[in-house]
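To begin, one chain is listed below as structure tokens, in the form predicted on its own.
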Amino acid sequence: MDIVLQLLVSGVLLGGIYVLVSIGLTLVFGVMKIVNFAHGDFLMLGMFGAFFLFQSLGLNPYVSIFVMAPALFLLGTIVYQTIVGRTISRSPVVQIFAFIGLSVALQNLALVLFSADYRALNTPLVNKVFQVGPVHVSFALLAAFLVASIITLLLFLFLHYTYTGKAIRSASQDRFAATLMGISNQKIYRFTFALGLGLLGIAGCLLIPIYSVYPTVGEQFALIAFVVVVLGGLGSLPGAVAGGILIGLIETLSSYFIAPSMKQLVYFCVFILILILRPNGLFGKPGAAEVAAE
């Protein structure tokens, strides 16, 4: 029974992590109807960041948050206006390649910049492990954990009492109606773009205590967040929270009671099986992934 709680305490956590790396995703999603198929490396520069913050000036990864949430939403900004801009209202096909171009360049630009070699921390607070009862938990899983939550909270509060948030949210459900309404949607985009890449940058800080980084680490985790988003749904943030949630549930105890190796082939087995019993996700709405095409 013991081992039991502790899978299951485990596989929540872990789905924390999961519900961080995805939330930006399904928010750009939403808002943009676009695909990042580069979001995987954007994490993987905010680990890069993180990372050298600690190795040269000694700065905590959990402090390197408000350093590196900033820059990775300039760095959104600039992207925005440079490319992803560029491609709004263009066909699906010129999005796609402008993502998958983009997420080539960084990789190899990371690369050259920083070699293939695997980077990990090593410090004290990164190592501990506490114990509540039966079950012991890390610190670096459930600092991560509480993050995301908080983050999710914040993010939910903002998009549904705030103006901007407000704006967002009505050019998500209707461009032309929020353009009449007096929205820049151009300015929606953008904030909303920048906004999903800061998320990364606060996800790269959390992972790398937990994770090394490598310029293609960015690939597991994308991989991942697009299952969560497609099963919770696209576009919807409750829908993310309950994917990420899951699919780290079925990982913990897929690994334990059959085998490590053969995780992904369980929650890929779980995801087809709610996708043919629920073709939208867990709390997708009936018709977004046709506006995303359109």
Given for the second form:
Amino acid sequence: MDIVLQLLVSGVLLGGIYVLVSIGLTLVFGVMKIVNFAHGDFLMLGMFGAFFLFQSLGLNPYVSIFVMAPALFLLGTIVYQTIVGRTISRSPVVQIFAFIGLSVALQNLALVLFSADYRALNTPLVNKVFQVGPVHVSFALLAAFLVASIITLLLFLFLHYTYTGKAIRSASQDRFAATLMGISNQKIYRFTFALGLGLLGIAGCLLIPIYSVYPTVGEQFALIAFVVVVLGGLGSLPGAVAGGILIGLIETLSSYFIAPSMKQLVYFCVFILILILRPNGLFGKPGAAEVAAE
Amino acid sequence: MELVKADIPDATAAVNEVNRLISQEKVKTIVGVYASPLAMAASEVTERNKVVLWEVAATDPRVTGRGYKYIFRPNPNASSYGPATIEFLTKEVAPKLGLQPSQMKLAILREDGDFGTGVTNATKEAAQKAGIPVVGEIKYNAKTTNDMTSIILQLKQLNPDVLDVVQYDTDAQLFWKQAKQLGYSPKVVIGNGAGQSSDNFGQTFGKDANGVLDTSSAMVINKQALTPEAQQLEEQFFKRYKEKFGKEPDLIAKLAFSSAYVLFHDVLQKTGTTDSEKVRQQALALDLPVGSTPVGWGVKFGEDGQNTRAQMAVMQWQSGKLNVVYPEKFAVEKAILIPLPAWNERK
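Okay, that is the form predicted on its own; can I get the form predicted together with the partner chain now?
Let's see the whole complex now, leading with the same chain.
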């Protein structure tokens, strides 16, 4: 029983990590109908940023959030202005190539600047553990989970109760009608893309106490982020939360009860099964994928 | 003699570049190539063209296991980890734990790629010969595992005395971090190169790394075990590497230097030519005693090109340094912390 409890807690916390790396992706997809294939590489930049802030200035990674989130937001604005914005009205193939090119460029840039070494933080804080009855809870994982919950909530409130948020949602529902109502799509897209990257800045700071960072670390999370987003329903915020936690739970439970090297097989089977039963994902709106393909 | 360089990031590039070196640059002897999959691809081309490939880092046993005539590997291969580990467990660890080898439960935790599989097969075979029971083998994918809770809970259930791990860098660190968080501590943890050999492991864990053992080629061995020439060579290497690159060499750099030096100094200088047949004859004729290279090995190639005098050492993290503790003649320190104290008692 203790074991199952520990597995459930660890699974939900791991799910929190997956939610954290997925919400930016689902937001950008939901609004702009583009798939950011360089998502994981921006996460890598966030992690490196937090790592170097700690190493050079001794900045606690949880404080670095206030540096890295604006930094990646700014980077998002620049990348949108120079690359993404130019592909938005072109065919999806152009967007795919642009993002994959960006991904390769970022990885190689990191390789040149930071070398292929693995780097990890070692501070007393990152190793802190709470023991609740028989269950061990890592402080770093719990912090990531809590922040993921808070930003999801804030993002939800922002999208539903602010003018900008409403504009973003209307642009995501019908970009032409929104334009007629005086909303500038370019501005909305630029802001959304930057926001998506800003969220990765937060994720990077929360992940660095848990995982090592290296130039291709994005690959470790990008595939899972895509699974989470598609499973939850493309563009759906509650979907990303449900999808992330579901995958986290499946992973820990199947690795214990079946075998660690089988866990990917298990969650891809569940993934396929859910898509057969609900082709648009758990919370997806019908036709989201078709809109993207247009 | 002229040095021509080529950079091979993947197996396709390995084939293309090696072809170019041979056909366009007319190279007769190639030194390289680091990763096993690349060495496998490159050696197909060199063998076909009767060009010598002097492999200085790849450890896959298949590199020298295919009966090729023109490949030589001064380094030990992956199947040497297991026997070296088991020898150390039998001779040093069992008495310290107060157990007979047949009472000492061994579990293996490994990544599920070529590296983990190759090392584990040899370890299991050696354990069987030594009568050490293997109570479990857990494998996982190093690239897609973001949480090790389930693995650690399974290990707690198996409760082995000795945990043998075959891990790369990030998974090794995730495992050790979470083992601490979940309060899991077997009596002995022994790695097989890679994850536990890297400087990074010591940097990340500080005192928490202390006591972790690692079977691998040795970084710094007891000077007394080396011949005077090898000692001098080692000193020169460390000094000149630091001058040139501004940092200490790591294990791979030292292995590669040591192995390439044998080629340049003991083979090419003697033959005075890079002609494949002469290089091959001279390499096969080499007979250097143990202790005559900076890493402590001797050199005596078998017909398959594998150095039969390459020897693994067992090292241990002690006060932030990876010290050789076995075999005795190579050792710079004695093995400590066997059994490992519980996490909260570590200093």
